Each structure stands twice: as structure tokens, then as C-alpha cells.
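The chain below stands alone and is given as C-alpha cells, in the form predicted on its own.
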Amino acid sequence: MAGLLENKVAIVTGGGSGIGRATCLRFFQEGAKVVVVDRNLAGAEETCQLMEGTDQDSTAMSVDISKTGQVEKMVSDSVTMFGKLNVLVNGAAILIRTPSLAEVDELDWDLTMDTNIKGLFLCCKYAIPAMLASQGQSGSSSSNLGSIVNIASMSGIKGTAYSVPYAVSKAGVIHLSKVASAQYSSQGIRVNSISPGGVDTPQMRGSTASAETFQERNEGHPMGRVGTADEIANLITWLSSDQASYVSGINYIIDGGAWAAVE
């Protein structure tokens, strides 16, 4: 039986760890050719090793998505290697813990926005023309040329006290996704975002600052635990597949019911 992403080519940024790595592994299992992108080349290469792929179906790239030239080359090299582009998952992001707004360092603000918003914008900017050019190729049709999944965060919906720039950038991801969907759904490119709650990843463990705080997040959750990267990858895979062919412009909350339980 063919996988959900058979004959599709996908770029996953932030693929060197966490949700990005889990997504790459799931995509590969579902038949996609996967371009694993991360600033940390060693992490991206490790993901490729875990996939047990070959040069014909996977590759690792070191890319700073805040740099126009690097993003443009990322897309062009991916198309050169695999012939087309069908899926983009924008998972690369940084989270810098900051004090209250008036004490936030301008450098921390700029670093966060350059990666989380500008970087995502650049990836969409260069991926969309490549997806449009895939019309008529294997696995593509004019009504379903491509899927873009942007990883936002519950911080972009409800805010977070420990990082002003991160919360604002993730709110921007949600809105950029809606605008892009409005502009490109009629051309066969679906754009959605997802907003995970707490997920057990290296980034989350780092942001909680201590093992005790992380355990409190587990104990205070309606399900008694935070999510796993694999659970988030399940949703990303579905949104990237033709099973979600009528879904665009939506932000999916995936937090195990935590937001619903807020009084």
C-alpha cells in the first residue's frame, strides 16, 4: 500500500531535532523524498541516518533561513535533486527567554524575528514558485500542487510571560499562514499552521529552565503529560497529504485539551 506522501518531495526546516526530526522520519515512512534542513548540519545528518535513506530519497542541508541567498539555494538545490517540490514544513525557530517588554534586548528581538518570521517568509517566498512549477508532474495536480505547514505555538495565541519576541513571532506565523492561504489556495497551494502546546522536545526542556518545572508541566496538564514530537508529526503529515486536500487557511491547536481546560 502506498504511503500518504508517496511521490512527494518535502523540505522540512528545523529537521535536526524535536518536532522537525519526528516529521522527517514520518514523512520518509510515508514515501516522501525528504530534504532535512537545519542550521546544525550534524543534527540534520543524524536525522538522515535515522531515516536510513539514500542519496536518491533524502539529503541534509545546513541553512540559515534568515539569509535570502541560502533559502533560495535550498529550494533550487532541492528541485535539482528531486525534480519538484510538493511540501514545505516551516519548523525552524528559536526561543530566547527574555525579561518583561521594557527590558527586552533589541538583539534578542531581532534574532527571533529574523528566524521565526523573516525566515518563514523567505521559505514560503521561494517554495511557492517551485510548487507552482510542479503542475503536471507525477503526484501533482492543478488543484493540489502543494502544502505548506507552518509551526506556530500556543504562545502565539495566549502569549507567554517568559519571551515577548517568541510569542509575538508565533502570532505572526498564524496570521501569515492565513494571508498566504487566501492568496494561493486558488492556485492549488494549501497553507495551514499548527499551534502545539507543551511538547517534550529539547527546546521545551530548555525553555522550562529546570527538570522540576518540566515535571510540573506534566502534572498540571489535563492528560497528565505534555505531548510528544511524534504526535505533532501525525498532524503535520495529514495536513501535508492529499487526505487534507480541502483544508487550507486553518490554525490547528494541538495541546491535548489544555486550552479547553482553561477557566
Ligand SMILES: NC(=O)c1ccc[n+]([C@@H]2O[C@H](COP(=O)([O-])OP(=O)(O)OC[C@H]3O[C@@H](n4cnc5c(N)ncnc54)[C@H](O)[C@@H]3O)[C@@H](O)[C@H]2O)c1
The other form holds:
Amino acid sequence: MAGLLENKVAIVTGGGSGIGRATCLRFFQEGAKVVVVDRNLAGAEETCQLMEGTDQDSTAMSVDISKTGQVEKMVSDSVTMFGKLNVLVNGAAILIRTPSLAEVDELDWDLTMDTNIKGLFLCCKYAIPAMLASQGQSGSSSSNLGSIVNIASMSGIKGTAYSVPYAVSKAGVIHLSKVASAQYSSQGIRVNSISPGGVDTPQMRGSTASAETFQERNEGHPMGRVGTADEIANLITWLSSDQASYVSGINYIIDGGAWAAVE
Ligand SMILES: NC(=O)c1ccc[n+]([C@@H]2O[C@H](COP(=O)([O-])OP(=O)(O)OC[C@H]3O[C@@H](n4cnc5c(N)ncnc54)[C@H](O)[C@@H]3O)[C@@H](O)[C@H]2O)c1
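Form predicted on its own already given; the form predicted in complex with the named molecule follows:
Now the full complex is given, and it begins with the chain already shown.
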């Protein structure tokens, strides 16, 4: 039986770790050709090895998404290698814990915006023309329509106290996705964002600072645990597939019911 992403070519940024890696592995299982992008090349290469495919199935690329030239090359190399581009998942991001707004270091603000907003914008900017050009390619017409999934966060919705720059950047990701949907859904490119709550990844374990705090996050959750990267990858896979052909411009909260349980 054909996989959900058969005949699709996908770029996944942040593919060297956490949610991005889980997404790459799931995409591969569903039949996509996967470009695993990360500034940590060793992590991206490890993800490719975990797929156990051939050179024709996936490739690892070392890219800093905040650098225009590198992003432009990422897209053109992907198209050269696999012939087209159908799916972009923007997962690469950084989380720097900061004090309250008046004490936020300007450098932390700039570093966060450079990756989480400018980098994501650049990936969309260069991927969209390649996706539009891919619509005339061989293969079934539906498999050549485009989908962009931008990973935002619950921090972009509620007043997360631990990082002003991160929270503002993620609110920007949600809005960028809506504007891009308004501009491109008429041309066959769907754009959605997802907002996970806590997910057990290297980023979260780093941001919670200690095993004790991590345990508290689990215990305070209505389901008694934070999410797994695989659970987030399931939603990203569905949104990237033709099963979601009428879904665009939406931000999906995926937090195991935590937001609904806030009194
Ligand atoms: N883990 C959570 O609890 C959680 C919750 C909500 C949202 N998110 C979001 O999900 C996404 C994935 O997070 P994760 O938890 O898997 O994080 P992670 O730290 O495990 O992975 C992020 C990856 O992005 C890469 N990266 C960072 N900056 C980059 C850059 N400039 N260029 C290229 N690659 C870069 C890192 O090297 C890393 O491999 C992020 O957008 C994150 O903000 C995570």
C-alpha cells in the first residue's frame, strides 16, 4: 500500500534532533524523499542513518537557516538532487531562557529572531517558488501540490514567562503562516502552523534546567506526561499529506489537553 507521502520531496529543518528527527523518520516510512537540514551536520547525518534507506531516499545538509545564501542553496540543491519540492517543515529553532523584559539582553533577542523568524521566513521565501515550479512535474497532480508546516509553540499563544524573545518569535510564526496561507493557498500551497505544549526533546530537557523540573512538568500535565516527538510528527505528517488537502491557514494546538485544562 502506498504511503501517505509517496512521490513527495520534503525539506525538514531541525531534522538533526527532537521533533524534526521524528518527522524525518515518519516521512521516510510514508514514502517521501527527505532532505534532513540542520546546522548540526552530525545530527542530520545520524537521522539519515536511522532511516536505513539508499542515497536516493534522503540526504543530510548542513545549513544555518538564518543565512540567506545557505538557504537559497539548500532549496536549489534539494531540487537538483530529487527533481522537485513539495513539502517544507520548519522545525529549526532556538530557545534561550531570559529574565523579564527589561533585563533581556539585546543579543538574545537578535539571536532568537534571526533563527526563529528570519530563518523560517527565508526557508519559506526560497521554497515557495520551487514548490510552484514543481506543480508542473510528472507524477499525480495531487502529489505535486505544496504544503508548509511551521512549528510554533504554545509560547506563541499564552504569556510564557521564561522567554520574551522565544514567545514573541513563536507568535510571529503563527501569524506568518496565516498570511502565507492567504497569499498562496489559491496557488496550491497550503500553509499551517502547529503549537505543541511540552514535548520530551533535547530542547525541552535543556530549557527545564533540571530532571526535577522536568518531572514537575510531567506531573502537572492533565495526562501525567508531556508529549513525545513521535506524537507531534504524526500531526505534521497528516498536515503534509493530501489527506489534509482542504486544510490551510490554521494553527493546531497539540498539547494533550493542557491548554483546555487551564482554569
Ligand atoms: N520540545 C518542546 O517542548 C517544544 C514545544 C513547543 C515547540 N517546540 C518547537 O519544536 C521545534 C523542534 O524543537 P525540539 O524540541 O525538537 O528542539 P531540538 O533542540 O531538539 O531541535 C532543534 C534543532 O534545530 C537546529 N537548529 C537550531 N538553530 C538552527 C539554525 N539556525 N539553522 C539550522 N538548524 C538549527 C538544532 O541544531 C537542533 O537540531 C522548534 O521549533 C521548537 O521551538 C518544541
